[in-house]
Structures are given as structure tokens and as C-alpha cells.
Partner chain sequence: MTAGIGFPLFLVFAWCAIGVFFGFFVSERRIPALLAWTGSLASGAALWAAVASLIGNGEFHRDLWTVRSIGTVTISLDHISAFFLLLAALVVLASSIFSASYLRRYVGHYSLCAFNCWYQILLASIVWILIEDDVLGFLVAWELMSISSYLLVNFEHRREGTKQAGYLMLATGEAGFLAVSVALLFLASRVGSLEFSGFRGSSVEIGRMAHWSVFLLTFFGFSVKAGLAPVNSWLPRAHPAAPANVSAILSGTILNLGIYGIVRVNLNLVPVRTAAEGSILLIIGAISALLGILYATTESDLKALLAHSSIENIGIVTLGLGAGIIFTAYGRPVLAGMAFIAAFYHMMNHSLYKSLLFLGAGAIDECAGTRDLDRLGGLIRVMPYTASVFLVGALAISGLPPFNGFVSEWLTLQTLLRSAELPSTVMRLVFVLCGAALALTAALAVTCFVKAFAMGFLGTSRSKKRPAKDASRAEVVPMALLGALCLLLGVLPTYVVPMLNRTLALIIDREATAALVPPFFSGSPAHGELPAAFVADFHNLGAQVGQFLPGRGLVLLHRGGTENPVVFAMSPSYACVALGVFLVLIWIVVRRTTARRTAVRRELWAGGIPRLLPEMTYTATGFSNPVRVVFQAIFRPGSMGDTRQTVAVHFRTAIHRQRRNIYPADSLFFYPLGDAVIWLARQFAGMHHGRLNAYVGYSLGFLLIVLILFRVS
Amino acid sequence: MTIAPPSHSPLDLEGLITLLNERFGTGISLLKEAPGLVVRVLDQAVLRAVSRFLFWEADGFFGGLIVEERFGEWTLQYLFLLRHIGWVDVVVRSPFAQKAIPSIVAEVHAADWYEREAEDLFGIDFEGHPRLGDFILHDETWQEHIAPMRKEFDAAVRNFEREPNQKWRPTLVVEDPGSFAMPVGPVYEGGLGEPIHFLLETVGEDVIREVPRLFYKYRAVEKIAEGKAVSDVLLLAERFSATSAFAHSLAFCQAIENAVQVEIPARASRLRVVLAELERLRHHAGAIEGICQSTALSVSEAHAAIIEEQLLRASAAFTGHRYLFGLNTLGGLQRDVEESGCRDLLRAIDDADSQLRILEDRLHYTSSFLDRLEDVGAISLENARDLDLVGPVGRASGVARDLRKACPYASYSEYSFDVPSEKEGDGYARLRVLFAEARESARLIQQAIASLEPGEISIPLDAPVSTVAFGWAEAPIGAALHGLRLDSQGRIERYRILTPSFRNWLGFHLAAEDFAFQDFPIILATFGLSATECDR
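In the form predicted on its own, give the structure of the chain above, and only that chain.
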């Protein structure tokens, strides 16, 4: 698909409302609602056109899909983020007996996995989608027509096969003479350390088609959350993906704080920036370590591993936990930090920043290393925009979106920082973005600590009742969104987690295909994705 420039740029909210009314008339109704606009689709025939307009013509970011089963009907919420406007929610309601909804994938390719997920977990049929089924719930282990996210689903009843289905076969595409399919995993190390299966189809040395198969450890976090207290679900939010624990718990807490429109204490807000950037810096050091490991550069791998370990120890000394567990709470933070702890952290950050600069310089002049990354695993700007890739992966291809800038939260609007981006979209571009983002994280930590003033770190905050809450954060891998619906007792009725890895795995095949088998683990390392973040 050719990238269409925005027809009216930049749009403001009133301009968007005017355009939507002109284009779709009685097919939609509009409601201004913080933090943006709700577009209610009255005629499902216009759903695809509305989605195309918001994504391509209005240059929107597709945040994901939230499905709910309430009061005898389906509610589907398509999230878009538009510059200068904020969040635009496209809402479709349909009688429960009607399980066929128009697919928007032909217009918004980034919605592909979200619709497949909803079909598997809720049983909704997305008309026009090219491939549904055998996704989250693997056909060889789960019985057909099970929808575990439905209200009627009984988690106490065993609903999967004890023995694998011996008749199951993967769907193959390459049929040329001499073609073969190479299965890799699901017991696959390769620096990933998580169960994931790759099917690589080829007729020679180059990968022609690559299909990642995840969800071997589907944990139903969203289902487990139903009926639980908000405080209990906060524990789930920060523990389903340890490497981005703080970002996810931050998005969760901000969802509730946004719902009650409370402003947390300035000290807590600034410390949240410190901790979020500390997590990003540590994560990127680990991702760089993985890239060095994939190229068998053992000395540089050890160098990066030492930096990561030093940052983990600094995190533990500063907060009491290496992965920043147990810090976020509704209304602020659980614990304060001493001035001496801030000084120690700054020294650790300065040292990590210095060592990363040394490592980057060494790698830049290591020709054998560059040969494995330059022009390898490239994703064009057009393809990255088409699938709306996020985080360092998207920014390496020129999609320079970042929620810290596009939709500021915590105290990010107070500080000066850049969003690094590159154009080449190859493995080396992704590595350069990681190094550049690490430098910006160090600079942000320094600014945030310098701006700290004495004060409270939290305010009393009870969970609201009978409301919808929505929060976001720019996790180390990209945009993380958390949506909640609370019942009349303030308990979780619906919990939805939209993770950056889930989005970027969809685009991984673009980097892996048309490159040699020996490039595959290197390309995988440059993506730095998490399977665990998808197995939620």
C-alpha cells in the first residue's frame, strides 16, 4: 500500500469532527470525551472507510482493539491516536447473536493479529479477514469453538486436549520444486529463552516465508483479572512481563488516575520518569548484549552484559528491586528515595552511559560485526508505517512515534529530549537507535533528578466505580496501552493489555524474509522482542 500523506495536516479536533461528518454523515455519531473523541459507528458498512480515513488520511497510530461482551451485545473499540488531537475511539456495537463484524485488515494491516486474537478468544468472525483460527489457541492442543474470554466460559473445566492432534499440519505457501519448511523451536534459545516456534520456508539458502508461532504459554491474564480488586490486578500488570515491569504498572496506574482526573504529587511524577528511563536504559543494554551474542562477538557481549548487570544492581540499590517491582501504586509511588541514593544512581548512570559510548565506538569500527548487520533485515518506511511498528523497531525505519512526546504523561513534558530515528530500517539502524535512546534515557534521568523537590510521593486514591479507565506508557520496546472497565464495586469487569511486542511480531517476517538462514538469529536479536509479553 502506498503511503498517502494526510489530506488535512495538521488537523485539530474541530477540523476532524467536520471532516468525519462530511465523509460519513448518518453512518456515525460523535462524542467529545477526554482524552479525545468517540466515533460511534451506527452503520457497520462504513467501519472500514472510517478506519482507513483515521489511519492513512489523518495519519493516525492504530493502538489496538478492545472487545467486550456486555448487556447482550458485543462492543468493539478500535483505538487510534492522532497528533494534536489525542485518542480517537471508534466504537462498534452489535447484537450478541450476530458474531460477524467487517474486518478492517484490508485497510489497516496493523489490525491483523488483533482480529485473529479476538476471533480465537471471543468467537467473533471478522468478515473478509484472510486467515482466522489456529492463533492464540493452537489447533493441535485446544478443542474447536472454545472462546475463553466469553462470560460463559468456565475456567475450572479442562478445555484442551491431553494429547497433541497428530493430524495437525502447518499451512505452507511455498510450493516450488525443491522447497522445504524448516521448523525452529518451540524449544529455541537463540538469546530469546522463551517458547516460540518459527516456520521457515525456502528453496535454497534464503528464507522465502517466515511465520512466528507464539502463545505456547498463554496465561489468560485478562481473564484472571475479571472480578478482582484493582490492587490485585496491579500485581498482574507488573509481573506478566518482567523486563518491562515498571512501564506496564505505570500504564495501569495512570489508567485509574486518568479516570478520576487526579494529579499525583510532583515528586512522584518526576520519580516515575527516573524509574521508567532506568528501566529503558537497562533494557537497551540487554538488547545490545543480545545482538553481540547473535554475532558471536563474545568480548562485546561480555562488555554489554557487565553494563546491564551494573544497572540491575543500581536499580536494586535505588529501589530495592532489580526489575523495579512493587514501586507504582494508585496515586503515586510506594516508596521514596534518599538524596544519597540519587547521587549513587547518577554515578551509576554516568558510568553506564560512558561504557555504552565506548562499546558503540568499538562496534562501529568492527567490520566483521557491521557486515552481519548492515543491509540485513531491512524494513522500509512504507512497510513499517503499513504495520504501524512501534518502539526502536519502528523508529529505525523512520516511524518516529513515541508516546512520551505524542501523548505526554508523568513529567515528560517538563524535560528536553529527542526521539532518535533512522531511515535504513536494517539491523544496524536498530542498533544505532538503541544506543541513541540509551543516551537520551541517561539525560532524562539526570534532568529528572535535578528537578526533584521535597514533597509527598503519593495521595490516597480509591478505585472509582462503574467507569472505564485507559492509560499508556512508552515501554522500552514501544507503546503499551492498558484499558479497564470497573463494576459498581470497583472491581475489574474487563482488563485489556495492548503490548508493543504483540504488534511488532506481526512485522518480524518482513525483516526475516529474503535473507539467508544464518542471518535469522541476528535479525531476531535486533528486534529485541518478547514472547512472554504476548503470552498474557
Given for the second form:
Amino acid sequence: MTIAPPSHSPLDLEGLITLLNERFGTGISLLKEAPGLVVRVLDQAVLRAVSRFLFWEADGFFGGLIVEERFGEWTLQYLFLLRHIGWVDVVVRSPFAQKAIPSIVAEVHAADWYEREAEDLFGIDFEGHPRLGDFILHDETWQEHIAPMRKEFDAAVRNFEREPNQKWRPTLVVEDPGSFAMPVGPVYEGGLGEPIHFLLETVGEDVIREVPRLFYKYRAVEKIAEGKAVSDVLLLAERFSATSAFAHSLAFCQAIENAVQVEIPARASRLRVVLAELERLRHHAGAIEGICQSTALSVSEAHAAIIEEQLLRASAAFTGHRYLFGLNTLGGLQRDVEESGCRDLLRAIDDADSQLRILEDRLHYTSSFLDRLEDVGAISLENARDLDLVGPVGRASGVARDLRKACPYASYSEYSFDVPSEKEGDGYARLRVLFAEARESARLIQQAIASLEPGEISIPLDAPVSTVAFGWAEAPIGAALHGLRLDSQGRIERYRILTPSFRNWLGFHLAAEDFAFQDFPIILATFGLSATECDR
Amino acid sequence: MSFWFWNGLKRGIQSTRYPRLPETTPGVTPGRPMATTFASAEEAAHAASGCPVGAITAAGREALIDLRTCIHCQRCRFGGSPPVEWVNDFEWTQLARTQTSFEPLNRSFQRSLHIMVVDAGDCGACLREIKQLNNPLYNIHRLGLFFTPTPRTADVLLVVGPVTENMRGPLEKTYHAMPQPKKVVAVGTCAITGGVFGRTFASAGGAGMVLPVDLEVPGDPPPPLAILHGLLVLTGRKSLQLSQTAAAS
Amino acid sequence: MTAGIGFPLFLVFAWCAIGVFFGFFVSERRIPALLAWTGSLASGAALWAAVASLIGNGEFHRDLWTVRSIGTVTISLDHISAFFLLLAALVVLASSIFSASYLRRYVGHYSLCAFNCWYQILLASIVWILIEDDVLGFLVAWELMSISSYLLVNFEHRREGTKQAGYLMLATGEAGFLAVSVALLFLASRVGSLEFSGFRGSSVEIGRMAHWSVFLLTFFGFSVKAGLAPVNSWLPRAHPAAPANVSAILSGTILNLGIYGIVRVNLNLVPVRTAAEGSILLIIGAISALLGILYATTESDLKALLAHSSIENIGIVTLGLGAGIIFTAYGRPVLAGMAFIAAFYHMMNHSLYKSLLFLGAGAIDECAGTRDLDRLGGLIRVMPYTASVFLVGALAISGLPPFNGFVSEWLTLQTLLRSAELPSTVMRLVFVLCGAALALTAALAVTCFVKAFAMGFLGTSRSKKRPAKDASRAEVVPMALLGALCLLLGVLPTYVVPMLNRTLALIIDREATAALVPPFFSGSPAHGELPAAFVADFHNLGAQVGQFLPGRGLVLLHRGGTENPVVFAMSPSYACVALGVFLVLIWIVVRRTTARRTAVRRELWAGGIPRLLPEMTYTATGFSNPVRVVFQAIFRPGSMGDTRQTVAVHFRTAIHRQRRNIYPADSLFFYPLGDAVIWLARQFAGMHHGRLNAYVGYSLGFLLIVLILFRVS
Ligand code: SF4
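Same protein, different state: after the form predicted on its own, show the form predicted in complex with its partner chain.
In what comes next, the whole complex appears, and the chain from above leads the way.
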């Protein structure tokens, strides 16, 4: 795999179409469709080449894989986000009878877990994927060959027959007679850590490699959404991951709004920026608290914790909910805010901003703290790009992607803000990115509140029927994409959530290689990932 | 680092005075919908139909709220007109539905209660709110409440989340690893009834389906003080007042 | 007394001969019993001779025959020889009984007739070495011992690595033998006599340079057998290859023979008198001790671990001998006596617990099918008896009271501390450093044997095969015997020290017992080293204590001179009693307080996973990895990095980590040396091309060189 240098003259849509036609000719058929381009792969033999082209040569961001079961065949949709062009969907159709679909892992490493997920939940085999099975449905709990995302599977049936694999054993790769796997979790730190099972492959204190086993919190959100009304699924979108509840409900609402192509009132779209940035600020304060805690610097931990709690209180005072639930609604926001509320919020934001600056300054001069973060859990730019890491983790390694800039939504294009990024990719770089982003969020909130004008807070909007909808938002952890298919009654037929945590967890093992055992909590904390967002 | 120490001291005591004094700072609780008397029975029925999870039941002009299922979507507050009344309290703890009576832990636990948490698939909010209890603003150490890293020394198990299929085993293991006497508190709507996730192939629909739950702290998520109240009820330092009325509704 | 010793000695050889003889006639299945009986009877006879010699005063001496133009072959048994004979007899006795059951595993696989033959010859040659009193016989016996032990180590010759281990052992052993022969024959030619008695007192006549060369050559030669750094790497290879009973003899006796050689030649025949020679022993001892225990701690093959630990223990013994020589050189005979006593005490202890541990390792190997500590675990549940005797050995070797290792290490350390009285600053510094190394060694030894015991007997097994049964009685009994001796020597040092002092009278100028075992009940405080007031104090105390406590005080106590008034005292016997009392008290208290409670057994808490898999439990390598990390500088040349196998950039399909335990001396010196020799041989190999005229050319060229050399000289 050679990494082609990104082409210097930016590719536009026409150029891309010409290039694709030139390269793949009859293997594909192209269709211009908002918000970008659909590439139908007619000959599966070119799938790999197409994805390699889009990912490496066109320097695309791999958004994820959406699998659908329609008309007796699989539809696989690979999402790429290309600069200056927008979303390019590569669509592959495959009849159920087909044994396996070519895996694109060797070309696009970021697709690894998406394919494993599809294998586990739909039962699709991917040819050329090095490790399939035992992913979301743990082998020791679930029978192999259960495919819950299939249409015929009834989500409400609980007591189905199953023979879980009692003899399940982890796949360990370190070959040394003295090596062993140190198990951590799923219940660890007194349960205050999210349930993830880590196997640290080690020969004592120095850990050679780490394997996270996630999906303990798999609640099948995508499955239970099927057949539900849009307003009910909005509750799910909001509640499957509370630390970025607003971002996900925003992406969900924007998907519908994009589909019916309505313009929501300016006040609502500006308030959405306020709330989304409030959530980011609060999330980052929490993440910084986690980092301080992992290095056992208690005073700074308390400092950050107070900032977080004050922001939670400000959120509740401002909106009525500490985690910003129940605000987004189709076509705007559910409630309006008062002038005094904005003033109180601004005060709280100013306070949090200055406290964070003080904290950053103090941490910056605490060498014992920096010693524990520097060079810990580093991810190179190359690896980050390979796996297309998103959010603060990707930005700390130099992948400065941000949906707020790349394809702006709400009213982000009205405001000036930076997307901070670093190069080192280590724990300290990630901490610096968190601080810088928190500052930018405060700046955005101030700008957005200043720009608020009185007006409508929402427009009435009915759910569309028989359509697909696609929305996105930059959640605190990174890019969140929501894809929907609505049936003829306006009910959800397929709901797909592509979360940033899912993406970044995939890259976690690269940061957790060859480290000392005591650095493990630090690597974990600087990644600041959420299991619930990943597991869904 | 001496400056950390000094700066820590300089900030002084920030902790809430609760439970000695009531806590009224704005934002410590999101509040809750409360039983409301409407002008007409239709209005009450309208309010009841507007709730996405059926937490509101209309009884004549009266609209009664079942906090156990309420997911704090605020639709009855802003979405429907006229709104259901909201109240800004947080002492929401109530007896688990399966229990008929409640016996608090004996005196020796009043100043030393060790807490184990199991995240059985929550959305992250309940867990975060439990974590907030450790921050200086709540500082539950002052009340003799401690989080413990192992179930071997735990007296109470806080369960959050609807209990996913993958977490059911670990949750049961944790419970069985705890010594007697032990209490189980379901924290948050998901842990009580399954919340928006319900009872499906992947989630058990509440901790009560798996373990004998003693107390329930409703809320989505319950704010830290509500969880604190639950712990105080458990040790007999607060009584189950509201819960009686809530259970009656 | 002479006859009382000669007869048992004769019996030793007679039983060995009977063993060899009948070995050819009985069936293979009967040989273990035959070997056990004749071996035990022979060692019993040796024990008789040794005890008779140690109790009696008279020395046994006999000229066997005179070979014309060479000299007289003489045998004698003085106290030093008798002491070594005693240890050898104890170890061989235990190992012979053990063999009765242990050897059965070989029936049908390897020739037990041969094993029996070599075993008896080894036994006889060991005794012969100890009683030999002239150069020729000594060298012949030594060579016999070398070869028979090589053949025994090489017994399982079809197993991988055995042959290499055997060759290495033979080659290094022969190098040592060569050095010793050169030195002894040189000495003999200088003195004009082959008899040892002729050597005594010759150290002055032969001159300084000759004295030094004899010292260096013999010390090198014997230290190969003793397994001292830097020529120790045969030891950790030979042990894993050898059967367990041979390992026990190798470690419990043959290493001692190396020490015997050093003691006999360098302390008795041509005594070294300068501090420089002593400090060579001291430093090499300290280095061996530290290196040995470091490698033992990071080793995961149980027998290799024990072999590394033998290097450590012999290092401690050598360190004690070195200290004794230095104290003698600086005119501190009492301190020297203490150091020698400590060294001999430690050597005796090492023989006992190490042969116990080796037999235990054999029992584990037999029952669990592996000695790899990374695979073992949980054996205590199936092998409770082996576990308890192994625990005794592990506690003793870790230097924990009330077992014998504690007494001798404590004595050695205390003696080293007395170096503050030495006049030379450099020497004090050396002592301080060696003392520190010894302290570190003692600490690491605990880590090492916590690992050996815990990883073997506790936890869960990581191997597929489940051991079914405990070791047989014939295996446990000799181990228990050795364990009992360990306890006895640990509890009653006040009886052992005078015995050692008597034994060592040949090399110690002055009585040291009095400095160590206070004469509580012997009314006269007439010991020059001790101030009268001090003795009086303790006499009073002793008199009071003695009213209700038994024996000879049972306290080891020492008080320094006037310029360095250190006082150290210990009483393992009382400590043992106190320990017992406390244990009983604790047991009673626990029983009382928990009588009304019921304990519930629950599954292990492992974070909520279904069950803790064996591959999730700590391995021996993992346990000792921190040591490896801390002492990276020493291990570095031997440890290698990781190699990763990857698919699609980030899929790790395999990560291979290589680690090798190579002593620095090997990796820095011997391996390059070997490589160079092979390289050189390769260069010359080109000359072998089979062309006749070239060979004629070589001969002519060689002749020319010889002629030129002769002309020049
Ligand atoms: S807040 Fe939502 S869930 Fe709760 S009662 Fe009102 S409408 Fe029902």
C-alpha cells in the first residue's frame, strides 16, 4: 500500500466524474444527487479500486458503511467525504445468495470495524477480512449466526433459543511463553468506568499490546428504531449517548430537515450552535477532568470537575435539562430561551472559560503532570490518516477535519472559529487540543448569543415519507452521521448511526502498544472515548 | 506541587449543605413534572396522549405522573398546551415496585457506606451524574459514602442502564460477589423500566428484571442530589416521603 | 579410631562395587531398587566414616601403595575432608532413596544399567577425591568424577539440548582440570613430592610469583566446578538436562568439591596470605551471588532457576572465604574464624536445601509433566506433601527464620559489617560494596523463591495436562529428611557453630566460637576478646535466663572490639518458639472471633468476565519482569526485541518476543571467543582441499618454521 500524495489541484465534481469514468468505465455508474455523488458499483471487482481511489488519491474521509436489506438483496453504501465536492456514496448491491462481498480493509483500514459489524449483525461475509466474528454479539453470550439486523428478526422476542459458546477464548497474538493477558473490566474502577473489557497482553509490567472488547452496552438502537415514528426515534437519537446528546439529536433532525429541504428559523439555527458548543465545552471539561484524574493530580481534577458541574447547572438553568435532552425537534427547537437566561449563560461561559485557562496554565507548569502525558499513547499522522481518526484525537495527530468547516450546518458558517490541531499525537497533544477547542467553543457561544435575534423558534414539520435522509454534526468526540430511510407511512425503515467513538476506538490499540502498565489509564483518558456512543 | 495545594485551599469549601440545609442553586436539578389539575378532562387526556412513553395518566381533570417511566423529554412542558406543572425538587427516591416495605441498613452503615456501580448500558448521563457525586460540590465523602473499586467490599450496588444482554452476566457476577447485607438501587429511568430502550432481545428492560431491586431513583438522568438522596434513604438518614405519594399516583 | 574410619570407608567402595556388579545381572525394572539400596548403604557407610572422624580426634591416614618412580598413593581423612564427606553422604543418601521411585520413569527409554554404573562410580569418586592425599590420585579421582558426572548429565541424551549441555559441562570442566593439574604438578615439581603432606608449609619457599600463579590457576580450575562467575554458564544448562537425582548431587556435592579444592589447596596446602588474593575471592563471590540470583529471578525453568541460584549460593560461600582470608591477612583471626564459619555454614545449608529443592523439582516434573513455571500452577491441591517440603526448602533458601539459610546469611553479613575495623580504606570500601551486593542478593532471593513456590504451587495451572497425584513416598521421605535437617540447623546454630569451629581448626588460627556463642553457663569469663564487664553482664543474664530456659544459651551473640563496639545477637531457637506460640495464639483468636461466622466460598472476582482463563493469570516471567526492567543494564546484551507480523497495516496477527538469559561474561567474551575460533577454523578449512603437493608444501613450511625457531633459540 503506497500512500499517493493528495492531488494538489483540488478536484471538483466534474473532474471527479471524468476521472472515475476514465478509470472504471463500465464497472460503475454515476448519479449526481444531493448532497453529492452516488457511485453505483456494477462490477464488484472494482469495489476495492474505487474505494482506494476515493480514500487515497482523492484524499477522502471515510464516513462509514451503511448496510440495508432491500428487495431481497444487500445494499452496501460506503460513504466518503471529499473536499470541495461533498459526500460520495459508493453503493454495492449483492444478492443474499452471494457468498461474500470483497472486503475493502486492505485499501481503507478505517472500514475494518464497519465490516465486522455488518458481518456480526447482518451475517454478511467479507472476503479478505482478516478477523471476523465475535464482535458486537459476544460469543460467550450469543450464539454464532444470530443476525439481529435482518428484517425477519423480531427485536421484541427475548427468550429465543441460543447456545452461547462457553469455551470462548480471546485471540491473543503475543507469542512468548511468559506472556499473559491481564484482564481489566468490564466492571472496573468500581464500575465508574464504562464497561469495556481490556486484555493487556503483557510479560509483566510492560504491556506489549492491548485489545479492547467493546459492545457490552449494545442496546440495538438501530434495530429498535425500525418501525417507529420519527418523533420517537428522536428520543432514541438523543438518549443513546448522553455526553453528546445534543449533537446526535441535531444530526438526526438535520437529516430530516435536509430530506424535506426546509430552512429552519435563524433563531433556532443560531441557538443550536449555542447549545452544541455548550455541550462541547461541557464534554471537554469532563474529558480534562478525566485526564487529571488518570494522573492522580487531585486538585486539578477537582478544579475541572467544578467547571463541568457549573456548566451542567448552567445548562439546566438555561434549557431545563442538564444534558440538553428534549431541545431539538424537527424544524427547530422545542423551547425558546429568555434574554435573562442568555445573560446568565454568558456569565457561566465566561467563568468556565477563564477557569479553564487558569487550569491550563497551571497544568502547563506542572512538570510531573506533563511527564506522564508526553510521549504517552502517541499516534502518528500516518496511522491517524490510515484509520481516519476523527475529533480531538485525530486533530491531535494532525488530521484537522471538522464537519463544522468541511460541510457547515446550522449557522456555523456565520461565525469565525478555528479548528485547533497538533502534530505530536501524544496524550499531551490531545489535552492541548481539548483546551483549545473549549476556548473556541466559548468564543462561538459568545458570537452566537450576540447574533441572536427575536423570532420563531421552530417551524412545523411533518416527517417525510418514502425517502432517505442523511444528516451530520460534529459531536464533541468527532463526526457523527445519521442516515435514515423512511417508509411510506413516514416510519423509520432503517436507522444508521455512525459515531465518532466507534471510529476512534478502532484506532485505540495503536496508541496502546508497548507501554508501561501505569500509563494505561492515561492513554484511556486522553482518548476520552465513550463506550455507549460506540456500542449503541 | 505546592501551588496546587495552596490553590486548592484558596478556593475554600464549595460543597453543598445538603442534607443539612436544602439546596436551591439553579440547575442542580432539572425538576420533574408533577400531578396537575387541568381545567377540563379533555385537557388532561390531551396531556396524557402527548407523552411519548405514557408516563401521564388522566384521571378526570387530574393528570397523574409516573416518574418511573418519565424520560424528561419536556414535551409535556413545552410541546403540549396547556403544560403540566413542573417542580424543582430532587428527593425522588421511591420503593422498588417489587418491594412492599423498606428496611434501611442498620446504624453501622450510616457513616460508612461503600458503593459499587455497574453500568449496564446507560447512555452515559446517569454514570456521569454518579461521578459528579465525587466532585467537590457534592463531596459525598463528608457523609461517609465511598465508591469502592471491588464488589467484595461494597454494601450497595447502583445499577444504571436497562441491563443489556452483554452486561447481564457481569452485573449478576458483581451482585453475587458482594457480601451480605447488600442493597440494590436502580438509578435512572432506564434501570427502572428500560426507558426508551424498553425490553428487547438486547436489553432486559430494567435492573428489576435481573436483580432484586430495593430502591429506585427515577429521572433521566436523576441529578446527583437525587442519587445522594437515594443513598441517604438507604442508610436511614432520609425517609421515603415523596415516594409514597408518587407511588400512589 | 583409625580402624573405626578405615572400615566404613572400605564399605563405601565395596557397596559401590557390588552395585555396579549386580547392575549387569538384574533386570532394568529392578535397577532403581538396587541403586537405591547400594547407594544408601554406601552413603550410610560414608556418613559413618565422616561422623566417626568428626567426633574423634585422631586423624585417619594410610599409605595404600607405592608406585615406583611416581610416589606413594595415600589416603587420609582430616576434619575438613570429613565435613565435606558428611555433606556428600547426606545428599547422596537422600538422592539415592529418591531414585528408587524416580528412576522408574526411564525404564524402557534409557539404559538404567548404564545409569547405575555411572552413579556408583560417581559416588565412589567423590569419596575418593575427599580422602585422597596425593596429587596423582587426586587428579585421577577428579577426572573420574568429571567424566561420570558428565555421563550422568548426558543420560537423557535423546532430548533436545542435552548433548550440548553435556559437552559444555565437559569442556569447561576439562579446562578447569587442566589448570588444576598444571598448578598441582608444578607445585609437586617445586616441592619434590607428590604427597599433599609435602606441600604443607611450602608456600614460603616457592616464592611470590609461583605462589600467585598456583593460586590463580587452582582458583580458576576449581571455580569452574564450583560454578563461580564468570565460568558458570555450564551450570544452568547442565541442570535442566540432568535427571533430578543427579542434579541434586551435582548441586549439593559436586559444587562443594570445587569449594573443597579451593579450601584444600589455597587455604590448607599453600595458604594464601595476602588481602589481594582474598579480595579476588570476595569480589568474585559477590559478583557470582548477585548475577546468579538475578538470573535465577528472571528464569522460568524451575531447574535452571535452581541452578542459577546455586551460583548465587556458592558465590556467598566464596565471599565468606574471601572475607576470612582478608581478615587473616590483616591479623584479625577471630573475625577470620567467624567468616570461615559463616562460609562453611552456608555451604552446608546450601547442600541441604538445594538438593531438597532439586528433588522437589524432579517430583514436580514427574507429576505435572513440565518444569516451566510459566505453565505450572495450582499444584498444592494435588501435591500437598511435595508442596510443603518444597516450601520448607524455599523458605530456607530465601534466608527466612527459623530455617538454616537465615543463620548463615546473617552471620556472613554481620561478619562483613565488622570490616569497619580494617585499616585499609580501599578494603573497607570493597567490603561495603560486597555487603551491599549480598544484602541485595538476599532480598532478590526472597523474590525468586516466592516466584518459584507461588507460580508452581499456587494459583491455577496454565498447562493442558493436569497432574493426577502427589509424589510417591520414596520421593517425599528423603525430601522431608533434608527439610528436617534445614530446620534443625536453623534452630540450633549454637550447637553447629562449635562443631564447625572444631572442623575448621586446621585453617583457623584462633577459637572463634567464644566470640559467637556466649558462655552463659561456663562460669569463667576468660575469653580474651570479650571485656570482662560485658561477659559478666551476659553471664548474669544467662544465669537468670538459664533457670528456666534450656541449653547452651541458644543465642548467637557477638560484641565488637573496643574501637568498634557493635553488638549483634539473635536466637533462632527462641524466635522459633515465639513464632510457634504466636501462631497458636493467632489461631485461637481467629477461631474464637470467627466461630459464629460462616464463610462463604465465592468465585474469584475478575471484573465480571465469565471466568478467569488460565492465560489471564500472572506468569512467572511476568512476576519477575520488573527485576528484568530494573536491571536492564545487565540483561540487555541477552534480551532481544519484538517482531511483529501484521496484516493490512494495523492487524497484529502475531507479536513475537524473544528473551534469552545469557550471562554478560558469555555474551561479551565467551561467545565472541567461540565465534572467533570457529571463524579461524573456517579459514584454515580452506587448506583442506585434498591436493597432495599442497600438503607436502605445508609440511615443508612447518619444518622450516621449526628450524628457524630452533636457530633463534
Ligand atoms: S417529561 Fe416527557 S416523559 Fe416525562 S411526563 Fe412529560 S412528556 Fe412524559
